[in-house]
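Just the one chain here, the form predicted alone, laid out as structure tokens.
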Amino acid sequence: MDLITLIKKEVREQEGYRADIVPSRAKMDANESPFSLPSALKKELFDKMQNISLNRYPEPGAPLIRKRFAGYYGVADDMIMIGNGSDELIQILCTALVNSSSVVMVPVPTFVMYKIIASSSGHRVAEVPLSTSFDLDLPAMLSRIAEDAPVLTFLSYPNSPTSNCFSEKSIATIIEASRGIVVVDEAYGSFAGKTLLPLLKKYENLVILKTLSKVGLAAIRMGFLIGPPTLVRELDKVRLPYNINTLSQVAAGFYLDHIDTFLGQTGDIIASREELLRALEKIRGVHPYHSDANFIFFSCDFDTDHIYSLLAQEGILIKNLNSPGVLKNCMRVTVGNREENQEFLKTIKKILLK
């Protein structure tokens, strides 16, 4: 008996994501924080976790936590559910929408996960190629949007891996000719200082998601959907009971107890990306974009295979995005601490002058 054969068509046609570990001094891959909360405040949420009861199921729903980030985003409390990271609302959101013949739209290259979890799901995903400029391809999306009829649209704001953050024009003009939902995801939204949450009252087709996998806690898998209540109220039905394990609850809350370090934290990547960022456009050869997010997205005028694997060997981790296309001989970087970015800066230059 061939078991294969019993998976869907769509899943074994994927390549899936992956999340290799790789050793490294350095790992500035996966857009995390490169900062660890300081020891005292790392004591302080230890302690709060001696009181949790492992023996019990976590609080269905984490009715707390979702009505205190309810009031931290501005929008009342049947407007948001939460997941285990925004991946988990991503599927939901494919799980729950229409049949497998719906189609899917997304802009290329943005986030794989949309793909990956569409097709997955069994809708058909219709792609759309970025501008030259990586802003959204507007006729070309509208005249998909015609044909289509794509029951979820999902755009990345500010964009993974360009780092960019669309025109709000276009993505309001976007919403507009939808008769399906537009899904905008705000992973980076904290290092770019812009946020779409406005738009809510007035589109009932928009839904953003929100994650505190980028401000320091990717460890806990935490996103956030935030929509109509009565789109909320369904997609809910999809969600498992116990999806937030109390943990996760607990160190959520402490984010909002102490803020302040959070985003001082924040504040400071920003300001090392800056940093970064002119560093870059000095070194010959290397073409680093403009960034709104906790990224650097740059192409190079050599191969990206090789210089990745000598970074690599060097024990500094970056993403290696080289595949035919716009993305020939591109890469990402994370913005690090400033001793990360000065250890991969100092050694990328080494390794072109060689």
Ligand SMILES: Cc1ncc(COP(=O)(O)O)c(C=O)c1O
Given for the second form:
Amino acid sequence: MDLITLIKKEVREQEGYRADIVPSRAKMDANESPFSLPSALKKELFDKMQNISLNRYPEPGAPLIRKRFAGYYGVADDMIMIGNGSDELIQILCTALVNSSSVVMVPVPTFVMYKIIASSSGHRVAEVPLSTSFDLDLPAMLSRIAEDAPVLTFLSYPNSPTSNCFSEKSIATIIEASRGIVVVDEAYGSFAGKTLLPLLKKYENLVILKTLSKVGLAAIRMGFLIGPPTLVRELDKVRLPYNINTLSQVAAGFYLDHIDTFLGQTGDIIASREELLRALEKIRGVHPYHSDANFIFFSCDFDTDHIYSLLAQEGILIKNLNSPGVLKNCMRVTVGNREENQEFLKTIKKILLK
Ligand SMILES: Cc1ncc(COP(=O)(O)O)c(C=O)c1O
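Got the form predicted alone; any chance of the form predicted in complex with this ligand too?
What follows is the entire complex, opening with the chain shown before.
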């Protein structure tokens, strides 16, 4: 019996998401925060965790956290739903929406999980290349909307890996033209200092995603979907009952209790990002782009497969995006702490001077 034939064609044909586990001294490849909690806060959090009844299931739907984050984002409690990272919310969206040959539209390049999840859930994926300045190609997207009527469109704001925020006007035009749901994924929104949350009042087909993964708590897997209550109610039926474990619920509450500390770290990352960008601009053959996120996207005049390996050999892990087309010899480096940024700069300069 060939078990593999039981696997959906869409699953068999894809590579899947690969998160390499490579030992490193500077981990600058996954857009996490470089800062761990100050030790006094860590102790406070672990003390709180001692009161958890590990023999009991978590509270389904994490109602307390849902309420607190609704307040934080300035929306009604029934507009928010919590996922095991925003990845799970992307999966819930793709699972719940009609899929008999329906289309999910994504600009490319963008966060690869949209395509992986959409195609494994049976959707056809329409990929629309970004313009040469990495903004949305509005005429191309509008014509796909007219032809394919996508049930879902994913827009990362800021976009990964290109690090920019798409034009707000183009996003609004896409929402207005769509009969499906437009998801604005603000995973990196804190580093851009802007949000499209106010547009929720205007558009009933808009959904916004947020996550704590980029602002210091990647380990707890905490993502938020914010949208109209009628839609959230339906999507919530697909959520597994105990998707958010109790330890993560406690840690998410702790995030809001100590929001100033976390926002301070975000401020530090933004300041370091600008320093790192200026330093990269000075390296011959390296062309960094403006960043609204916690990482810098850059192209190189050299083979980045080679640069990636040499950096990894020196314990510096960044993301090699090299592939035919617009990402040819492109890389993405997460803003690290000041020491990591210096080590990365020193090492890449040494490699390029060889
Ligand atoms: C644009 C974007 N959205 C969502 C995610 C996933 O976030 P989470 O860790 O909350 O699943 C990522 C992670 O890299 C991302 O880059």
